[in-house]
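This document opens with one chain alone, in structure tokens, the form predicted alone.
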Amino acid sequence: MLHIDIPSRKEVIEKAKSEGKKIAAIYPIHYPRELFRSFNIQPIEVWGPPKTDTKKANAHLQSYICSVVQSGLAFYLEKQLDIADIIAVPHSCDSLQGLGSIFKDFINPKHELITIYLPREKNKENVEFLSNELKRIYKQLSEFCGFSPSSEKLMEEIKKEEEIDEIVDKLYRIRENLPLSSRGFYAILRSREYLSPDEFKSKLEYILLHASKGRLKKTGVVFSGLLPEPMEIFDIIDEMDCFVAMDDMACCMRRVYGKGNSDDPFERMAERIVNGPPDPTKGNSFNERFGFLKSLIEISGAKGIVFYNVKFCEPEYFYHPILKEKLSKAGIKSLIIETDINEPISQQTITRIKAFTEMLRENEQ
């Protein structure tokens, strides 16, 4: 299997600081990486992190808030984000919107606080709304950083991200030809959460160079949900002679955006997010979600879908009953797993994953 060295978040932050960059700690899910980079700001995403002690956060949050938000707030309260200059909270769901309000109304952080209001559904009006929202954030960043990048600089950063999205999409489509374990593949994809575009792109191009003409002789599955934590879940999949052939995860495929059409940088960034893959937090229809999942099965040749859901994630839960029914009628097997990013994988989860993947393998023979 191919091995690629990936620097840690800490190493990337230290390097960015040494280069005179500011650091933005950004919570999930959708945001314009290119807008922050135009201001010489290094985005570092905060997906929890996993295995965080959430006691301090529990004083601010209800017990039924998802572990991603609980851990994210606890991480801040433990002063683990003090190195950041900016805190950005996209209002992706009620829990994250609540987190933004806690920062603004109760904690009042020393950092520059940016909230990002995201529209729902794909239409022209929502592109216009998000475009105006991004102009507001541009103005706030200009005042904070003391300069305003040109439209040319914005377009340069946008095109870098578009090129990277194109390569990531290609890697997904040739996934069975890549000499990488499931964990290895997703460790690289998720390094986009904090690497610079140039460094991330170089790793993608290195993978492309080593793509083989043979295929992994394993049974493919599609993973759906917020994020694959703990990452040991991939080891269990691989042990069962299976692999994650495609995904519908918020931290990965749902943020592989297509190219924008507009020559206006703000409208182009908005187009990319609004017209991106369907996402429960964006309120896309059941038919859009089903059609997208079905297309992932067809593209990858996967034999089933694992909904790997973070406990108390209401947007994900909302879609499950109808999606499971639609998938069943289409002859697509699915499994719903509930997880907490701060807890180890339970034996029950391991047993269910193994039983499901074994069934898929038997059906393939």
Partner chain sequence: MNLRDSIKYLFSYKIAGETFIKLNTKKAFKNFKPPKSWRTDILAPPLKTGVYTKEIIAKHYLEGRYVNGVKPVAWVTSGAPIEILKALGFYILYPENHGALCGARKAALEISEEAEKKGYSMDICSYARTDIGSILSKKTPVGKLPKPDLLLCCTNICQTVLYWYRVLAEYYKVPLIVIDTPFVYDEAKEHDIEYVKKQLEASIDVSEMVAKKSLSFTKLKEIVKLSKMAAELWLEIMSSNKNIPSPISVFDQFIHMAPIVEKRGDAVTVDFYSKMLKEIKERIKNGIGAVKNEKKRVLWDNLPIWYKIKFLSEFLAEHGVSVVASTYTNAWGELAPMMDIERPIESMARTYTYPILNRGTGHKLKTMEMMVKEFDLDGAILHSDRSCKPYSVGQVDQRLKLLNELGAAALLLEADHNDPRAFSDEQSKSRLKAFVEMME
Given for the second form:
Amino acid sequence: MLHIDIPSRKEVIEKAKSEGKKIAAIYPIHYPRELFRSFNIQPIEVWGPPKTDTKKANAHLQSYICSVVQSGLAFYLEKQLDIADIIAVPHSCDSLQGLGSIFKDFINPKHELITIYLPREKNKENVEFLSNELKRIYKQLSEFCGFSPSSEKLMEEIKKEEEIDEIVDKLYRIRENLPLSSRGFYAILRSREYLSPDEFKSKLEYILLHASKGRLKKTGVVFSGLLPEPMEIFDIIDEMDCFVAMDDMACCMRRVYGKGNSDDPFERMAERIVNGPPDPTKGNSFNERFGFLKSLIEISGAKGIVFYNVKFCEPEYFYHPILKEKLSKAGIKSLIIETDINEPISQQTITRIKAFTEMLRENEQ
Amino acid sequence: MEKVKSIGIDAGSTTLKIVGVEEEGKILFSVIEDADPKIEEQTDKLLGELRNNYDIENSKIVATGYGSNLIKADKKVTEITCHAKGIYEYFKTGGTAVDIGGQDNKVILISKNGKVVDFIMNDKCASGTGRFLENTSWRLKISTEKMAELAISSDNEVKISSTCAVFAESEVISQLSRGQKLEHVIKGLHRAMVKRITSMVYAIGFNPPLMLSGGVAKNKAVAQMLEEELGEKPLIPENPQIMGAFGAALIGLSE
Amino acid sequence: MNLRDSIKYLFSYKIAGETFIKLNTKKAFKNFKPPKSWRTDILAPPLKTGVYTKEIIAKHYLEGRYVNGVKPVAWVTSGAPIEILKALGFYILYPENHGALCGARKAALEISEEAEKKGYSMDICSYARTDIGSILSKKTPVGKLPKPDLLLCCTNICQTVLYWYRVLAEYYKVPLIVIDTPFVYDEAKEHDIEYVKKQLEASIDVSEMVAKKSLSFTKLKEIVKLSKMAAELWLEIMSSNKNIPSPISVFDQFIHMAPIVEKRGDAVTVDFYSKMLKEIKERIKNGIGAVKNEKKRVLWDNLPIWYKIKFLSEFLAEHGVSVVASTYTNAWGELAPMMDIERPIESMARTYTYPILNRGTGHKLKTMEMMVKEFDLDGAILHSDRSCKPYSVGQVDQRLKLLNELGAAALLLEADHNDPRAFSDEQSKSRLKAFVEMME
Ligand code: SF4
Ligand code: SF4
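The form predicted together with its partner chain is what I need now, so please give it after the form predicted alone.
Time for the whole complex; same chain goes first.
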């Protein structure tokens, strides 16, 4: 198996700081990395982090708010984001909406606070709206940074991201030729949450070099949900002689956007996000989501889907029953698991994953 | 001494079950004991005792259940696969298997040819599991068997709305202190539990026959109410607790 | 229009049903007396005009039983811009209101269990569970709900409705209009309003197609006018509670708000609230308070706990506590001034972007602080509603601010608006008791 060194978030932040960059701590899910980068800002995403002690978040949030938001806030309250200059909260769901609002009205961080509204549905109006929303943020960043990057600079950063999206897409398609464990593969993909584009790209190219003709002789599954935390969940899958062949996760595949068409940088960034893969937080239709999942199965040859759901995440919950039914009619098996990213994986979850993989293999024979 | 071809060990959260089978899959022995925290020692001890009466030198050992990690075995398989196998071979039919254990419930859809089609387990909480009844049984100092009898004989029931095992217990107490009759409350408690289980059965898509296993399968009130709720008389093996271990032993045969 | 359906509609609803309901109302009004279980020792008798609430709602659901095939039917979210649909002659059903009705009649649990059986998580909004359960099982206390021809979902109350309406669109295979209203963290930006306006304009085409007729702007203006008038009256009714003692309680408002939600834009609604306002003024004149021995005045934040209205109202009244203002009932009145009859679409875009649920947590605090001052309040009950995240997030901070900066007693009451499993009588009683003691 291939081993690739990935610097930690901390190392990346320190390096960026020493290069005179500003740091933006960014909550889930959708935002244009390229916009921040043109201001010489390094976006560092805050997905949790898992296994955080969320006690402090209780001073602001009720217990029925998901663990992603709980730990995201606790992490700030533990002063772990003090190193950042900017905090950005995209409007992904009711809970993140609340988080952004609490930050603004009650917590008042010393950071520059940016909120981003994500338009729902795919249409012309939405692209136009999002491009205006991004212009507003551009203005806010210009004032904060004291300069305004040119359209050329914006386009340059957009193209970099588009190129990376293309490589990631390619890697997904040859996943079974890559000598990487599930954990290994996703550790690299997820380093995009904080690495600079050049550094991330060099890791991807290194993997491409090591793609082999030989295939992983394992049963593949598609992993769907917000994020795979705690990451040990992947070890359990691998232990059963299976691997994650493809994903439909907010932190990964759902943000592998296609190329934009427009020559206007704002419109182009907006197009990329609005026309990106289906995502429950965008409120995509069942047909879009089902079609997408089916295509993931077809491309990867995976045998089943694991819906790995953060407890209290309503956007995901609503889709499960009908999706599961549609998948089952199409002969695709699926499993729904609930998780709290701050708790160790329960014995129950382990049993379920194992039983699911046993079932997939039994039916393969 | 009889030759044991394969041994299944089901190390559950509350009990340890061991089943031995011969070549054809016929059960030679079965042992049930309360689970000891030191599972490894406990299994060694039990296997040691069995050695006096059976030839287990070359038996395959397949382990399942929460404690299976601590057991030396040729193979480890999940409870889902084992229960499905055990139940299928016992009744020789596909359908819906419901296993109600001390701390968790499983509902397994089994195909005509004995394969697991789909399954679900209850969430982390003890809602609808054996623990649901046990808590109250400890609190009221009435055995679960007695509680089941009370529930069956009761002509009326008080609605217990809580699905949480801890809250349900306090709801029972508060209903009693309000002067509700014991048997009515107990029947309501059984109903709340059965409703949780039936909702799991519906969630997976009920496909008869209904086959019960696990310790709670012996509870007559639960069986009767499941029949009321699902409109199907459940099939119950003679010894419902050992189905997982039996399935494990059978899996060992094909190793 | 289908001839058979029309005839059935005419006979069963228009001729037999309506006449029967009207007669009933007349009788009820003439022989008005409180229901037997009414605690006249601690509460003023119910509003006499309340019999019309029953009439309006009964007629609405009765019409619903026969309306398919006669009028186009739309299912909409509670904060949806319905004026365009009204002007096109749609019959409008609010699944949330139907959910509340199931909750108040204590049928919500059984119905939502039907949804849970199909795999809908217990952690999704209990309105959605009630609605989906009702669709899957056909269970409803109102007999039968009409099938939708169109779905209209506006995200100005939450994002949750978006996923919920996706489910509806999947079950019914009818067009879904989404009016996406950007969340207002402080002030709405020009491009936010522009975006909503464009969506409203685009929605006209789809609605016209379903209704098979074209929109008359004269009609639209008329509806906007009626909608505005009703909302203004509702606002005035709520403001009359500034009087001490308060003539009606928030629990009364919860019951009598159904028309402003469900029949906004209808002439009957304007008429109804004018009558109600008159009766309330009468009460004020006679010094009648909703709670007989009003000692303390408090506000209610968040949705009602539908299945516990009587319990809460009586428990608080026993302790001389009158609940006189609420952010929830206020939501259907506070935006009335924004409506501009001459510029219906533009003003709708603004009005429907600004409901309290689409605004920041700080704005809600300000609203509550204003209420504390204007209504002369001693405390606040913040219902922490497990089901409704947009309404509940922020309450922990809001409570502390009310406590520390205004010196108002403030209680966070854990429950759920429609799921009785999240409510414990004993626990709530002891919390409420402690809250009452805090005010003494
Ligand atoms: S896990 Fe779900 S509820 Fe939580 S922040 Fe993400 S999208 Fe929102
Ligand atoms: S109760 Fe809350 S979450 Fe549910 S539909 Fe209403 S606003 Fe949305």
